[in-house]
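A single chain comes next, written as structure tokens; it is the form predicted on its own.
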Amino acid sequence: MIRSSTRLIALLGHPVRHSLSPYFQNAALSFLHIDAVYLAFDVRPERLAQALEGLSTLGALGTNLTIPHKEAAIPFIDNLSDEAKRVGAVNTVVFNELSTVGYNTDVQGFRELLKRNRISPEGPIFLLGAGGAAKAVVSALSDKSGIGIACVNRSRERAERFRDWARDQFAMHIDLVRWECFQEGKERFIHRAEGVINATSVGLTGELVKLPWENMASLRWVVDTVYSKGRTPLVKEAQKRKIVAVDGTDMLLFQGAYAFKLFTNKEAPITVMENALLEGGKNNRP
């Protein structure tokens, strides 16, 4: 029951209607009898600063941030955790009485996804994207700096910034590959690649991420950080080809569990959250 004492936890994104976070976050709040509610808000990029200031003014406990706000929010946050500083992206903001603190729980979320699905990257790997999600992936793989990662991105300038960031933060070398070159199967080690990680938003609304399947003879696994409406088109296509493939549901669950603890100072009830997430996924399908 919502009362006059009920605190707000928000999710800010654009778009945000696809999000399953309210399902499992509210289930966890209810299970632990925490007087708070988790709501999603579609906030256009140019209104992000106002949204964050408004939430802080209203006394919200905090907010999660999703596409396209994870990097853009940093100038509007007072303090960053060490992880958020390294990644250069924030997906969780806690509002204290006098300041805001930004965290990145996507890194832990991606590590848990790999662990749960028994994926142990050895390389080479193609990483699609060069934004906040891609930075979380590289941070999670930073202890495997020699595996060989090639970043595939449409914007060369953004990809170069991503490469420089990985070098500066982790002394990790990232090869850069043009999107067109990758899709045409012309990259030099494409025949040896063992894995593909989609860290773009492609697939969020049902689009298929096109891979040069016929040129990827050594491909063993695919991870799609997108989780929209059950199995994503990329996951379905990979599974048709008998390739191990998982979407971002586990990453969503565990990053959300870490965020829940930051918001409430309570351990997240993982089983409760996972059951609610699965049920929410069923209800959110067309």
Ligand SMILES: NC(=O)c1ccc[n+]([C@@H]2O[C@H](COP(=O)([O-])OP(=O)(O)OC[C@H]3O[C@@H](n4cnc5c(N)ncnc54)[C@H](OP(=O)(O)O)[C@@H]3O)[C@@H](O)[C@H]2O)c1
Second form
Amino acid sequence: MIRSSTRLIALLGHPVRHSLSPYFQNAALSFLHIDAVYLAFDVRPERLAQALEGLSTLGALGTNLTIPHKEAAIPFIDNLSDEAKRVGAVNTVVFNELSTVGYNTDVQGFRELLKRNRISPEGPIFLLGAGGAAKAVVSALSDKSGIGIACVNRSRERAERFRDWARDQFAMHIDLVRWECFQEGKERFIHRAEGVINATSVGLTGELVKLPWENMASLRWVVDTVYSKGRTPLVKEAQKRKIVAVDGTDMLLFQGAYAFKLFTNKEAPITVMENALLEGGKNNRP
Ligand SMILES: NC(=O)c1ccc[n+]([C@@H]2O[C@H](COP(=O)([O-])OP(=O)(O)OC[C@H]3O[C@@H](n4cnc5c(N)ncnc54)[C@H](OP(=O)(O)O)[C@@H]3O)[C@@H](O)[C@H]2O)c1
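Moving from the form predicted on its own, what structure would you give for the form predicted in complex with the named molecule?
Shown next: the complete complex, the earlier chain at its head.
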């Protein structure tokens, strides 16, 4: 029940209507009888600072941040966790009495996805994308030295910044591969690829990320960080070829579970959250 004591937890994004977070965060709050409610708000980039200030003034417990606010929010947050500093992106902000603290739980979300699906990357891996999700992926894999990651990104400039970031943060070497070269299967090492991780936004609205399947005979697994009821177009294509393939649902679930703990100081009820997420996925109509 919503009362005058009910606290707010927000999700800020633009757009935000596709998000499944309200389904499973509210299910968890209600299951544990926590007097709080989780609501999504579509906030334009130019209003982000005001939105954060407003939430803090209203005594919100915290907020999740999604596209396009994860990096842009940093100047408006007082303190960052080490993980958020390394990644350079924040997806969870906790409002304490006197200050705000930013975290990045996407990294743990991706680790849990690998663990749960028994994917243990050995490399070489082709990582598609060089944005916030790609940074979370590399951070999660940073303890596997020498794994061999090639980043395939549409814009070369962002790919170069990404390579420099991985070198500076983790002393990791990332090879850069042109998007067209990869898609046409022209990259020299493509036949040795063990795994592909899609960390671009392609697939969010049903588009297919094209892979050069015929040149990837060693491919064992595909992870799509995009989520869509377990079967994004990329996941379907991989499964047709009998390749282990998972979408980003587990990453979403676990980044949310870690955020829940930061907001409430309580262990997240994973099964309750997962059931609500799957149910929400069936009913969500952006
Ligand atoms: N499952 C989860 O919990 C979870 C968590 C975080 C993110 N994600 C997924 O990750 C995706 C990316 O999020 P992000 O935060 O990394 O966003 P971002 O920082 O805006 O990066 C977007 C990336 O996608 C690439 N891209 C966009 N449109 C493209 C196109 N048409 N063709 C090729 N590349 C394209 C961009 O390449 P350019 O540099 O060339 O623009 C960039 O590398 C999201 O859409 C979401 O589905 C999932």
